[in-house]
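Given next, in structure tokens, is a single chain: the form predicted alone.
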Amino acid sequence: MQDTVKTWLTEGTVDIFLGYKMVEGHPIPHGFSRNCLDEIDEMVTGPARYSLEKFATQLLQIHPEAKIGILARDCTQRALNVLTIWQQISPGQIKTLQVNCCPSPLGSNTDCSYLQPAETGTYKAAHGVDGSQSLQTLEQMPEEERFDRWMYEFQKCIKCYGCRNVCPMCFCRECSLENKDLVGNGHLPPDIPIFHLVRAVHMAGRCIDCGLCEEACPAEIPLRMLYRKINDMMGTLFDYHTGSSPDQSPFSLLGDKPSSGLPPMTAELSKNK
């Protein structure tokens, strides 16, 4: 992989390559360039994960002519697909060097072996949402119990914005989570469940199930489970599978799927798309 990156930079295939470099025993994001080829010998593949595609998107906003290489897992490729769909990047601007990864939504499995949930404590297991469980297991609980468990999780939020800041899909120029008419300023914890429901709505058609938000959350809120529910709804209502292709449109709705049983607005939108 190091030889490939050196070749790309030397031949001008890319202007910069985003990967990881060990600094004081910790792998951190680093931009490798042709001016410092010796640094590439220090390039590693992890195990820590950051949103390299978010860095790439921000760089392209400043230097749209740049050619960027990036170390990519399957979730990175899903993110690049969505960023292309939403016209945040253009095809050909980013060249990926794939890292061996477990099966993902691009294949047949939606779990990633490097994202094993931490063991749930007894109190959380009794009162909160266990992120190691399946979505189906959670939804078998009575509705009132599910509500209470999610409210227990949401009330732990300290509004640090870590989930938003690390998310490769958060690219809005103005963030609704900072709109005082939606999310009150200065409230700790923030008005619940408004903060998380506003963000969940924005994740519809965007969440690529990378799990970075949950890793970043200091309150250990099972955010990945919440957004998996959003993805499940998108699949059921619209037959839309986020990140599976750079060609699908988030506005295509149902395509040829029958619209019976859908809300009237959804059916009408699908009919007139």
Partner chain sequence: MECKFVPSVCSYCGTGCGILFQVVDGRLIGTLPMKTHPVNQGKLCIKGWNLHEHINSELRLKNPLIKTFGRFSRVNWDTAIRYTADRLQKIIKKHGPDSVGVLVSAKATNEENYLAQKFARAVIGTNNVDHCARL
Second form
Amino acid sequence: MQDTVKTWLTEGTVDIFLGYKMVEGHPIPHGFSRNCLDEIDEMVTGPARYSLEKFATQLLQIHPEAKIGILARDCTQRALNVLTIWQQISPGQIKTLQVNCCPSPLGSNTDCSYLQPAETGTYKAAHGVDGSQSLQTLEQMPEEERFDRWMYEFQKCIKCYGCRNVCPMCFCRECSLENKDLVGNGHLPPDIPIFHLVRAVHMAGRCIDCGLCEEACPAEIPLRMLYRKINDMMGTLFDYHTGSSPDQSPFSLLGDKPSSGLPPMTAELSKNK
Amino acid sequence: MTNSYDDLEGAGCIFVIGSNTTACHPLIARRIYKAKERGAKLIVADPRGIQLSHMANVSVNHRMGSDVALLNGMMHVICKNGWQAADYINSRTENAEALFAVLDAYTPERVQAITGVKAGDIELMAETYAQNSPAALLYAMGITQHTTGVDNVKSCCNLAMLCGNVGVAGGGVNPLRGQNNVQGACDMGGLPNVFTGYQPVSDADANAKFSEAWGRPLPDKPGLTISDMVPAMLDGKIKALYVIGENPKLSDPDWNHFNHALNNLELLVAQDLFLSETAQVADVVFPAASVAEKNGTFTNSERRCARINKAIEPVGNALADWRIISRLATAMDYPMNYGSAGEIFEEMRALTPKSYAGMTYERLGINGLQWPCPDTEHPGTPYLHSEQFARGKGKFHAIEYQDPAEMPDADYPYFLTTGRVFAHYHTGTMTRVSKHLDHEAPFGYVDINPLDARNIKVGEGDPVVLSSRRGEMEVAVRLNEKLPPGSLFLPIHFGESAANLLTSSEALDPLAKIPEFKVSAVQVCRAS
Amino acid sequence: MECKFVPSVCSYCGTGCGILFQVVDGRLIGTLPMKTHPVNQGKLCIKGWNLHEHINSELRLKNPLIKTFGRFSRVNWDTAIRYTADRLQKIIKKHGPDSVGVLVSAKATNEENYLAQKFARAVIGTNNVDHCARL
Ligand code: SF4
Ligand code: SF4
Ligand code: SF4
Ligand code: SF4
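So the form predicted alone is up there; where is the form predicted in complex with its partner chain?
Every component of the complex follows; first up is the chain already shown.
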């Protein structure tokens, strides 16, 4: 693996490679470059997981022409597919080195063992939404109880915006969560459930179920389950499987197909500057 | 904190008093959530309804400044039911009789009359705290910023010791520090009476040791606290003030009073990231480097000393605080030639035997170490007082309740309390320039119960005039039904509606000299 | 092209969360929670997530300032240090070391607080040193 990265960098296949480096016992994300090839010997693939695909998108905003290599798991591949569809990156700009740490076979959105929530406590089991439950179990609850359980979860929110900040799919330049007409500002908890539902709705056709948001949530709200439900609906209603391919646009249900010749948004933006 | 954050998750009960944890220490609130969901009981006592109140098993809104009465009331109930930890009290504490004697009079009925908390709730709080050991007590500025701040803290300790909760995992008395390195500033001797590691300046041995290390005879008489410096500035006894990284003009208890004091100085030197309210009136301003632009260490609320690392070059000609101080000292004929922050740390730890001596930059790594860490083999200390108390036996203090310095009256009928907003920090110099934080609260405001608002005929966003015996100001109203009628809440971050225009610099805790920011009497009326 | 992540500690509240500063080409572009940090385990509050914003603020002071006739003017470090040292020395000479007070910072590092109290005690010669954390 280290050798592949070295070859990519020396031969100019990529300009920078996003992976992890062990620093004093902590895996820290790092951009490996041609200038310090020695560092690559210290490269590791985990165990912690950061939003490398988000870093790649951010780098492309600064260097629209850059060629970037990244360590990719299943979720990373799905994320890159969606980012391509939404024209945040252009196909071929990001080269992946597959490290299939998840037990899930590439392409199917099954759970990553790494993401299994730690055992749920008694109080949460009785009053909240248990992230280790399946959607079906939850849906069998009476509607009122389900509502109460979600409201219990939402009222713990400390409005850190971590779920949005960490999400590779939250690339909007102006975020609705900070639109005062939709979500009031300045208090805790934020307006519930609207704060969480606004984001949930936006994740239709976008969330690739990487679980980073849930990992970043200080209140341990099972956010992923919420978005999974939405994407379940995308699947059953529209036969749209988010992240499964880099060509199927969510707008394809309208019958049109975007011309593939469009330049990516990032390149266009930098041209406008 | 006597205990660690990790420890909180193992508590049987968590009692939060005077801390709006989700707003001010959100990542500690997370530990409370986790403990609660595991099955721990949660008690929340706060004059305002706060976010944690909604999750609590027992939630009460006691009247501002009535903490001692509330805590004594709980202890009264505990003793009456025999829930106290008798063995622990016998073997590890002293002076319990004096406490018991005082507690007698704090019947739930009397405490209800003082605090406004129903007698039944007081009994429930006591039972929940005493019957779910280990119980951790958390407090913040809501306990300390009172004329009775020291009494409040001692009462918290009384309660914890009474139930055998000090020196056990999952228990403890845990003050949450408001600013990131309050713990470190105190540990490093940023106090008028002690050197690093709380070694008294008046102790002959300590003084001799530091005098030798620093190559100068050092003064052995304790100096002035900031609260005493202000009158000294007014009297002309203090002529020059060097303010490093602080904005006392906005944080001092009485704006007008403090302003006079600053004007009286011959020389005011300010060192900051921004031209803060204080820097604006300074004679010299030094531009300091930010946290991302230097190396060093911070010590957090759980006594964990951890390293910060330089990520970028300082902006413009800004310099790290330690470089500025070194240059100034050198210019004043005391050469300081440190090449790095690490060299300063080495000098410090050699002089701080009990707590920091065992820490080196290499050992600290990313995780840091919790003091006491007396030698380089020592793994650090997750919780204090596990075998015995620092002074041998834990001493109970018999504390009687006293009213706050100012109670509402006919002229100033409202209680005013001050505090923080979740998106801002301290005097706002750092957070108000941050776009995403500014979005949450761009201006100052005063929270008022909708019933009170109706009485004075104002609605959301309307301007009101707040006045106290010290001054007055105009500020916009925010309706908040979680605040009890008769009480107002004013955030401290906003220079244009500075809370310290109203608070008092004379109402100080006699020992700790902490001003009573949490209770003032004010009048509020519609702005004309 | 440079892209690195520098481990550090949040400088807002006393919790002390572990963060990563995201640096691209020498510019600070973001703050992230450190996943494996014992204090915050990969999470931050709104202040921590936006820590880089105040550092990048246009309003940062970039040069020493000296006030003459009520107005600030920019000076270089040598001038600012010399000026301050002279004025402090004059005041100490005339009114004694206890006519000076030093306020250290609950936001500065341990090293800087250590040095500030050393400055007060050894250089100026006073114990009039305190921090603002009571406030
Ligand atoms: S929450 Fe919605 S508006 Fe905000 S960044 Fe994400 S997708 Fe965009
Ligand atoms: S799981 Fe969360 S972080 Fe990942 S794509 Fe979905 S919403 Fe974004
Ligand atoms: S990460 Fe969790 S606490 Fe933070 S804003 Fe999102 S839901 Fe709220
Ligand atoms: S991220 Fe938030 S909770 Fe953590 S230290 Fe910073 S301000 Fe405190």
